[in-house]
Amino acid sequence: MDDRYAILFEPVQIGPVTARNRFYQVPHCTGMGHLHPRADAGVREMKARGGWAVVSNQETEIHPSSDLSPFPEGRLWDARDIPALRLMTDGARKHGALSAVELVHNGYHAANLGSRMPAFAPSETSSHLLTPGQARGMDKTDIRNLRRWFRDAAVRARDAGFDIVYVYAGHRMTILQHFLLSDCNQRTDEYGGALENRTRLLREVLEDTREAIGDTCALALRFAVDEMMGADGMQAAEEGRAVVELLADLPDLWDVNVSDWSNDSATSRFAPNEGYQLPYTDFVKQVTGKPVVGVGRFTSADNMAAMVRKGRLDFIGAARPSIADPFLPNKIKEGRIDEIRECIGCNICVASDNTGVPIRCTQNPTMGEEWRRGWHPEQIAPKGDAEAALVVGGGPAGLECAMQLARRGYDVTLAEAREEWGGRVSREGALPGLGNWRRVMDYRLHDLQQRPNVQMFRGSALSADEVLGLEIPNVFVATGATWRRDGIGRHARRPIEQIGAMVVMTPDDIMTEIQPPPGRVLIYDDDQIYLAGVLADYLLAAGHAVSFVTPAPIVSPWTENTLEQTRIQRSLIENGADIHTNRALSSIGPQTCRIACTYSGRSEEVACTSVLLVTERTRNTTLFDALQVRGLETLQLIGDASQPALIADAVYSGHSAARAFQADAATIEAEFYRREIIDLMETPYAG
């Protein structure tokens, strides 16, 4: 190990248990939780594995008043729920490491979907969620009751083995946070009006918990110490200050942060630079002796070992960064930090949670296949019989391919058409906010030219005769998707008709550098993920006029999930872009475009000297067709030639496809039907 990074690797007192070093997996969710408890134990447990100190779970709800559904968060209900999550503490101790469970109650923002209990709030409000039900102010009653509900949680806590116990606060999705906030607070009792009072039920359910887990466990409050709203929240120079310094030696430890999730998660486009949270968090450690953790997206161990080093955090705290790899501690401490996968902040991981579905990462396709196909994210199986593979296309997929197929141990020949690699990764990469998105080619591209059994040929378009030429029997094709010139998308399934001559133009052209004529640019957004609002952004800078046109009802809605759909919109129109929303593109004239209103079909007029289309790619497929018929013992089609989706889901497919070669068939079925099956047998509830 360099003796720069020494101190990351120094043990920390966290209240009566020592963490091994100052590598902390901060709580995120796995959109596993209580549905798919080995799954999601088997995230946690990578991560000890891959040398993180502390490992934490996901928002875990104390009551059903608390329902989440249909989000699969963590439940500690009652004794039922305590074996799902024993199988997580039991994983991370077997590595060493220490297991945190984070306590919650939602307050407002659970809409009780499930349960069907009434939703709580400190006062009378509609529900965070756009659901019909309000949530109704609580009575003391309510409040006895929520502090019960907390320490039950906290012993059943204690007992499944946890090391630390959470009291959160934080995201402005906690009940505790909800009585900190004078917008959600409008009490006149003890628990109301000043900062002290508002202040109150926080400072009961740290004390509640404190008697409930005694000295066996430590005791942690996350916090979010500034809303981002300016003066109308929380700030972290005034009462966000004041709460930590009500608070200060409470807890044994503080997990600070900002938000909410969308500024706690912002994505790399809006904030590129990691530690970005610190100029809110800072304050922390000059307020409190106890230990301080804070996070911000770091990947650079010389950044991490900086903050511990000038005493801004005690902790590098880690959600996305332990994702992309479990084993970042483990490659800094064994001086392999060229082989960090680094995240690149797309929210891809976040965006399988806010779907409901088991979490996916764009740099780690093995994130969420721990458990339900064995997939290790350092490990791989040794090749078979066959000697050598050949990957066609240099793009994510195929390098993702061609990197594993090398690691087993095959001979690998990657051609790449182009004289760039990276493909789609490095054409979006140019774009505006993108950049950290050419991680996913930097990593893959640094491992293959250090290995003596790949091959690698730019500016080679293969036809079939020459791949038959290479005699190499087995070959994996990733030659991509075009996106389409005629506008068939989501919304028409036919070609928009095209009158006189128009400048019609698709984003691979953009992204090649062909420049639309002066004058206004309509974009067609029929894609409705995120590209053409980056697009648009692109073109506002470089001065064109931008009409944004699209049959969604805002701009980029697939962004609400990695959200960032309100800075989309908010920049196209502080940028000056004419925004139609729930309008269809009818037909491209000489000069002008027809824009039907997608409910009742009226249609306008708008000017402009060219169009870009954004709507949906053709899969490039001649290679492969060709081949087909040309004998080849292994012949695949991977990544968006195979079935075009976002950069993650190629390089999952490249990942998959170097791992299926030459396995049994039945074998690999078989994990993508491994489910966690609910137990249909009576058990009485024990209470």
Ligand code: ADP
Contents of the next structure:
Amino acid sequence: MDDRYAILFEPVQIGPVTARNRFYQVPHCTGMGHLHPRADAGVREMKARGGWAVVSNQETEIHPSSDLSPFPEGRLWDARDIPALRLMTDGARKHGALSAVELVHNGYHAANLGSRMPAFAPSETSSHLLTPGQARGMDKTDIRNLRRWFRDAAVRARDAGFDIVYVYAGHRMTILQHFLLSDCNQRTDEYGGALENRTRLLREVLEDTREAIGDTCALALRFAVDEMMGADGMQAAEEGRAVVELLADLPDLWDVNVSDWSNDSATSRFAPNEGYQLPYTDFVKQVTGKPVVGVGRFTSADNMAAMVRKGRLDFIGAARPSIADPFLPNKIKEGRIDEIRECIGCNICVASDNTGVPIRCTQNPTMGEEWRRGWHPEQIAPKGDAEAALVVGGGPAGLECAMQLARRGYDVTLAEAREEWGGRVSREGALPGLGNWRRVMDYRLHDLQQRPNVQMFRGSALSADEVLGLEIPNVFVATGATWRRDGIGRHARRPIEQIGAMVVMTPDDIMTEIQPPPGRVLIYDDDQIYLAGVLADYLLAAGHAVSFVTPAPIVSPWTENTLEQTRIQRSLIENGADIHTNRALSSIGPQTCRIACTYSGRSEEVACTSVLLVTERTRNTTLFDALQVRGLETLQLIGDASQPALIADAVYSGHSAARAFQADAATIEAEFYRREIIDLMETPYAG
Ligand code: ADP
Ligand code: SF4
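Got the form predicted on its own; any chance of the form predicted together with the named molecule too?
Let us now look at the entire complex, which starts with that chain.
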């Protein structure tokens, strides 16, 4: 190991337990939780294998009045939940890691849609989520019950084998934080008013939890020091600091961050710098004698070592960097820094939790597949009988497929039509805020370039005859997809009428640096994912006037899943875009476009000099179609050429194809369909 990083591998005491090093996977959701306990345990165990000293689970409901359904988070409602969580603690222990559980009562953030219990809050309030049920202000009996639920859950957590038990006050999602916040807590009794009173419940729960877990487990407090709302919310310099001073040495560990979740898990588009939370959180080390963990999408070992050396943090906290590379600590330890798969800050992992499905990651296609498909991020089966494979297309799907085939030991030829590698990743990565996305390409290119069994050709647009001329019988076609120029998208299933002359562009034009003519660009976003919003930012920054038209009720609606939507819409408004929501494009040109209300059909004209259609993509299958009748042993379409989707899906497709190549069909099928089936035996319905 490089001496510069030795400090990162010092053991650190946390109350009664010892972490083997300073790499700390803070709690993060997986979209698995109580519905997929084996899969969830598989995620955490892989990180323990990869060298993390502490692996935490996700927010874990202590009681049915904190029911986050339909989102599958952790659950410790009663003792029947213990065996599922023990899968995780056993897995972590097997590989020398401590395991932590993030106990939570979500207060008015829990809609209790499954349990149908009333929601609780310090004072009467509407639900945090868009549901009709309001939360009721708690009386003293409610508070006593809440404390008992926390105590009982802490005992169950200890019995499940956790080494660290969390009390959680962050993200505006937990009742203990709601009590702290003056706008949520309007009580007039000893739990409201002055900050000391608002901190009372948190202090009591910390003390109760300590008593419940005894002296075998450590007690951690996750606390959001700043809400990034200025004077409207808690600020690190004022009440945030005061809370830390009030509770300084009560927990065994402070896990500090900023609130809400969109600030804590800010994307690289809006928080490009590593360590972006430290200006808010690094005072905590000066106030408490207990170890402090902080986050900020750390992926650079030099930065991490500097954080510890300068006394800003004791532990390097990570959620997303540990998802992108579960073996990050071991790679630093073993001097393999250039092999780290750095998080790109895209929040596709977050989107899976927000859509209630198992976690996925753009950089790490094995994430979430540890148990279901038995995938390991660093290991892959050796090759079968064949010797060679050809991959056509050097975008994310082709690069990943080629890299994994090469790791398996095949002789790999990779051909790319353009002079530049990376396909959509290099093109989208050149747009404002998306520079970190190029890491998808950089990581794979670096790996491929080290391998003697890989030949790489740029500027090689292969025809079917040229492919056959290479005499490689196994071919993977990753030729991507092209943005449509006819306007067909989610809303319009027929081409949009073009009445008169108008410059009509697509994202591919802009990304190959073809500029629109001077004047106003009308961007028509019927894709509704992220790209139109990014292109709007780009064109506004380049000095164009922009009219943004979309049939959706908000700009880039899918980005609510990546926690970016508000920021995107704000950015467009602040930069002067003329936004038309709930509007479909009905005809183009001359000099104007006609747009119509998606409800009433009432239409209006918008003057513009060009139209940028961001609607749908067509799969590039010409090469694949021509090869289909040419008798190759293997011919497989992967990535966007198979299904236009996210970059994460293209990487996954390339990875999956490389693993499946010459694998036993029964094994592949069994892995893919490994599911966690509900136990029907426990309580049969009596009728
Ligand atoms: P994906 O996301 O599936 O990887 P991309 O569109 O990012 O798809 O990348 C596809 C790549 O394939 C592009 O860089 C494109 O230049 C390349 N490509 C397309 N057709 C050919 C071809 N016939 N020969 C070589 N490369 C090709
Ligand atoms: Fe990072 Fe994106 Fe992977 Fe999440 S999905 S861990 S943000 S690379």
